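Just one chain follows, in the form predicted on its own, and it is written as structure tokens.
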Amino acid sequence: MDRAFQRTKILANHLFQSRPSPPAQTPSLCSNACLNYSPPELSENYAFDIKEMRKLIDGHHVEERDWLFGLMRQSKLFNPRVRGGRVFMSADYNQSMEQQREMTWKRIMYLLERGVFKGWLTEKEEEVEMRRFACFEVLCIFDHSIAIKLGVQFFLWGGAIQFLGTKHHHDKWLRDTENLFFKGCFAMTELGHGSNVRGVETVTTYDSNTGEFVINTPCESAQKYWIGGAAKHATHTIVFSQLNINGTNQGVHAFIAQIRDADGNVCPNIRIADCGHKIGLNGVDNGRIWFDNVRVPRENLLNSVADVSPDGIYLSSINDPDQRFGAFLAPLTAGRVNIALIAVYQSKVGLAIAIRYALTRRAFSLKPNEPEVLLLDYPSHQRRLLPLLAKTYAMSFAGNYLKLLFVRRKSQSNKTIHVVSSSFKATFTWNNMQILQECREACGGQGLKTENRIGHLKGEYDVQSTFEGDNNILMQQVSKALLAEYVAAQKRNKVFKGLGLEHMNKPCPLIPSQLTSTTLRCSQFQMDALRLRERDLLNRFVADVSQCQAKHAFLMSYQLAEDLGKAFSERSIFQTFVEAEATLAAGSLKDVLGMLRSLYALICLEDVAFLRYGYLSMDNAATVRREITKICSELRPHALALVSSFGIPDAFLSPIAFNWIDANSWSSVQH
């Protein structure tokens, strides 16, 4: 009430201050004065080094990140324009769908003469993994398209061959794909079957009189679709497709397949069609394709996990069906790893232009003749991005742990690999879509120009909620495993190992009947609230499965399920938010770290499980929320600072996060 009756005042001078007074208090008239442009840093204090925050939420390759925004900005190929006497940086959405397609092939060639890609599929160290990721951070912010045209070239594409291939095939395909002379594509998905790879009709046959694959597409509904690379780029594909070997069906497996020759002429027994424009990503040539009896020789067969013989005998040493169409996923892991990383880019980007623009844009005035309020002075303003703003950085420890986990890889590790990469794919991106309207919104009408990038970039990355694993179908695999590590310990009756579920062998945490704001910021208390929820919900779950049908268990308990994955994904990322704090020493930079880590642990507890599930009261609850506009109030100083860490040159911001003002004036027009 007392918020509601502060904005009624607020109105009410901004509407009744030019109303006459009594004739001996009237002024004389004069127009108000005209609101200049003052930059954020005139006015705001960095209590904290922003270059060391930096390098703790980058994670690593800070200078190559640094040489690639360099790289960009001195070529013309990536759009520089003037706007309020700034150079700003980014793709072209006003071109024609063939025009930005064009344009991100002329980049990628760009960064390709310079080196970009040295070592990308040729070197296995793990600084070479990880530089590629940063390089990958970077060039998201400049445009997702570029991202994901490289990201088929050499996570899927290239991916697949590394994990699926073996030694010659190693050593024919992949310096010639580093180096883009084979350009290759991903064909998985069909029209009928997507996230349901298991059930995709391409059917592949074995020929041993010629010792080749015959690759059909049988129906319309098995035609490969939203291929990316295939309508204009590509010149081969690895192709999905059930392996049906003297009449028995040994499941999806993946070939090397030619669609195009040197010359960008389609092959004969390909069709190719183009998937038209869409609502981003038009600078990514996705398209569909029909095999009419393909013929490919018995080498091109990816056969790490299975093999046929010159003669036609199936051979693997993986007997059970179900662990090798596992294995045959694996290119996927790297895919929804980078999609994640990606998601906490662009949120940072959306970030730091909309608290910019709330530094500098003010709305209404308290008293009659005072400046108009700064809108982040407003609480309703700092409620709406601050715990955002904590959310992208516990994202950004999370991303770097996930970075960490997927290049460390072993086999014992796929799981893992998988459950977590799964996890934070689905949350990230969900996360990233909630941050870009939020900030689109705040920046109002300037929100809407494609210039401000804000709004255009939901468009972009909107379908990330899709590709590489439809998000609620990620998080359903993940209550899978849950689940089926909890069976596994009672039938084995040993503690739990892994995923971070050895919590679950100590006694059940308690949340106290009263909550004051001391507990509230402990982050043992956070952790065993995050916890206490995940604990909770995966008992729930199990007992509900266990008393459906066996048929229609998992199908019947769905949103348990889908309120387990959320409990896992966000006390994952809590703990490595909590692992980069533990790092740091006592001083400014830990204390700030400390509050957004807070932040970000209090509005998890606001989601609907902590009251559905009567894990806290009404009155805890209204604590907690009170207990959130406190921090984000204590945050407000440190806005400017959090979002300057993010290290994103000004050129690949927008003009709404500068002068705004000079960006919009006549001149701007004339020029």
Contents of the next structure:
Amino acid sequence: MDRAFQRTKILANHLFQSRPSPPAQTPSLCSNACLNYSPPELSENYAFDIKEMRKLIDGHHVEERDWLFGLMRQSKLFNPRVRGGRVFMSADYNQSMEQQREMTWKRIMYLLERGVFKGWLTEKEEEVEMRRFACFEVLCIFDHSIAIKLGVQFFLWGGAIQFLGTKHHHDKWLRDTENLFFKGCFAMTELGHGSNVRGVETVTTYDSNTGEFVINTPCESAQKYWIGGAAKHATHTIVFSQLNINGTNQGVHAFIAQIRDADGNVCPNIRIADCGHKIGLNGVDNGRIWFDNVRVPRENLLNSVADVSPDGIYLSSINDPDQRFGAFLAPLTAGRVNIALIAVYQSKVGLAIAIRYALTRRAFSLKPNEPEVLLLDYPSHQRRLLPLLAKTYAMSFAGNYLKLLFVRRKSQSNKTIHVVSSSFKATFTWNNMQILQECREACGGQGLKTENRIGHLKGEYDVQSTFEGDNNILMQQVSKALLAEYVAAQKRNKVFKGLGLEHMNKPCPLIPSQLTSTTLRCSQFQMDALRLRERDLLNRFVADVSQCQAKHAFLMSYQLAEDLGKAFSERSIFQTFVEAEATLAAGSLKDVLGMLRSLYALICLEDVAFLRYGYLSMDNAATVRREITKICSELRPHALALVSSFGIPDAFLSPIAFNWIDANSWSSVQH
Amino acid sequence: MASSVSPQQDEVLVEANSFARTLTLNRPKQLNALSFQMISRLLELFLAYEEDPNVKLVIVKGKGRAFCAGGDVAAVVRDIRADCWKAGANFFLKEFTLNYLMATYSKPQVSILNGIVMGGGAGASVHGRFRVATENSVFAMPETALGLFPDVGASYFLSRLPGFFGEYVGLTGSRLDGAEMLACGLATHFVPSAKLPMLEAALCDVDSSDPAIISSIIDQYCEQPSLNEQSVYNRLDVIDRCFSQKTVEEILSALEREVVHRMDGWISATIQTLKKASPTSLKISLRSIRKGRLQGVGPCLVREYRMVCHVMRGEVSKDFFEGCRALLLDKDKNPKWEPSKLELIADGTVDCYFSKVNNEDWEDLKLPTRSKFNLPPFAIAKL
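Form predicted on its own done; form predicted together with the partner chain now:
Expanding to the full complex; the earlier chain stays at the top.
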């Protein structure tokens, strides 16, 4: 009865809203709380300086980022739309594939005119590479397609020329690539070969009479596939192909070939087809290419690793074909780092929207006649979103570490960069998909509207687990690399050095039999627990592999390999968190980061491996679980500050993150 | 005390008509420049009207040929000379609090901009719901010529003008007429001054706070003015190309590149104006507008308060005092800026203006709480 009465009252309020209601005790109770949008800014307090937090997690180039946000915010090309009195920037995904591609290109030209890409390929300092990463982190917040179009141009095409070419290539191509006079693409994947690049079937031979290479697609499975930029805009491509010199296959090499003239006409002996509509990234013109004995000058071989003399003699400074091949994949590393970083920013978008919504949307009253409860005041909702917030902060610190590792690279650090970038790329992109899905569900039906972004982002970012290295394969490579470290250390009777494995040299850490709240929040304990899992899984993996027949060992031990890859990633990520926290002086910022760090560690401890292999007792596992809910409730008051610290301008979030009632009002329909 | 009701309070005339209150800025000789007392009085009135259910609408206008020519900075400089920089800071603390209240006001404010609207005058009007321009309107944010920067929440409203027009208006101090104000959105309506008495009379009969109703009343007296052929608003393409550049130096060289392409008096004049302004002011103004673009009105005012305290303190640069000397006191119109060139100002120096003021008992601007009012969507959208 009470409920029925309450409903009638609400309806009556609806109907007579404009008139003063009958003598209620206090007039402010007249309007039901759920019918008004109350901005979270007015009720939530910031216990720490969100600008300082942003500086810490963005890490660098904050002014540059804001300038770029501003450039997009002020241009009609970036599709501003007004909802609830605010402007929102998001690409129009209701446009056809053709229109989306055209708009993406126009936006790139606009940014070019403003000098955004200045120095990206022609300057070499660390600062430029960091600035470039910052710009990608900003651009991807607007739209994945624009980031990928530029990623192809600068990281893949430009990167291949930088890494695989020599001075005359740099002089000829880089400046005009930076100003987009040359529009490049990167033809590596084929219909029949993706991850197994060494198996590509495209064949190139050398004609010493004319001094030209002849590139050929011998069969349908050798057609180049998914080549971003090929379907519409690209004038040139890098071709990955087997190099056959006088009947000897020298393995995969990279060549430059022109595929279109300046007017956009496809060149002779090149055939191009469109990959068609995709589940996301429709602003990127992925295409397929066939080469019909295409002739390119001898200088078009990217010859930093190997060369062919005018009379057709094969020359290489690297004799080992495995190493030679490894060198050819170098340009992919920058792209892989970039993908990992971009994933973190999508998680930030998803969480900022879902948490802001949860701070304004109410559902169900605890007692009749009471206002309904804010979503984020439900412990269950906190448990869904706040651990993901902790994960995103952890990924931010790990991303900053990865960036610095990459831009300060030396030849000795190649292995570390490969292992860490592979592991972070796989982990971040998987995390991102999980986070977006949870955020989507946490927004209910509103999460399904494209204008609210989160649901749509799932389609846009799904590809991240596949391109620049399939996640599963990358994680296998991580485990293999760890195994190699182990074997090397054992064989030479040396200590572990690098990849954060130094803890293997020390005695095995012990987990207390009775875990307390204090222990669980201690970073030393958290580190010990994560190291214990990594150490044990590595030992088991080594044992497992050595028991099997050498040839199939890896195939059979895939489950341990997966667990180990995850253990390595999470321990490495955690370590960067601890290091970032250590740079701070005591204070409110450090306190809240401490809570996030503990929450991140404890959700890692919920991994089944801890029970499966007995690192935690069932009692301890239950204690971990209880502690997680406790930290969630302690983080609840900081939720708004923590997502505000992401530094994503309001215009790049979505209507449900703000006044979603006004955004959906009848008056907004009439406009 | 009780007997001294008059002189100061007379600087703001109050007229009550049923549900409307008309506040007239009444210092016509000083072009209604806002004194500390006027600001305090406006703040007091606005706060009281918000609580008063018998007030549904607030009209603000100016006596004489100005709406309001700005804050009374000459008085601020006098106070600082006589006392210390904190006396000046206190002026801005009150003024910015008033700006925030107006921006997030729960009832509509209609400002009648029949004359000069500059600096602080813009702050006392543009944040409100309705701004009525006329053929007599002259708008400008001239602070960079004075060694100051566009404050009073200008980093919020300038940055939200179309394209990079806000950077242009804020850095050059360019003057806009009523038609331009309407075109760029600084004004919401254009009413010929001859119709103002009728408009005011109609507004005084309003018994609603509903913005749609008030807007439709103003609409009845509205005209669509045409932009002057020479209007800067027709130059938006050049403005966008140049004023979107990352730094002041790059903006200047972009303008200079434009001149190479074609001789253009307006571009040359713009370059000259920028070269005459305080280099420090230009740099902090640009940074402030860029930051403001991505912030709500509250954080904008908090940041501007930090900035203005640094300016008043004069530890990083004394350009504000030099500007006031040259333009307001000695009137030799020849300020000697220090540093004198853009390239002499490091990024770190600019950073200083955005940091907390390192001084005992200095505090960031504390914005009045707004949570107890049912804010209209217009106000919520600015948070």
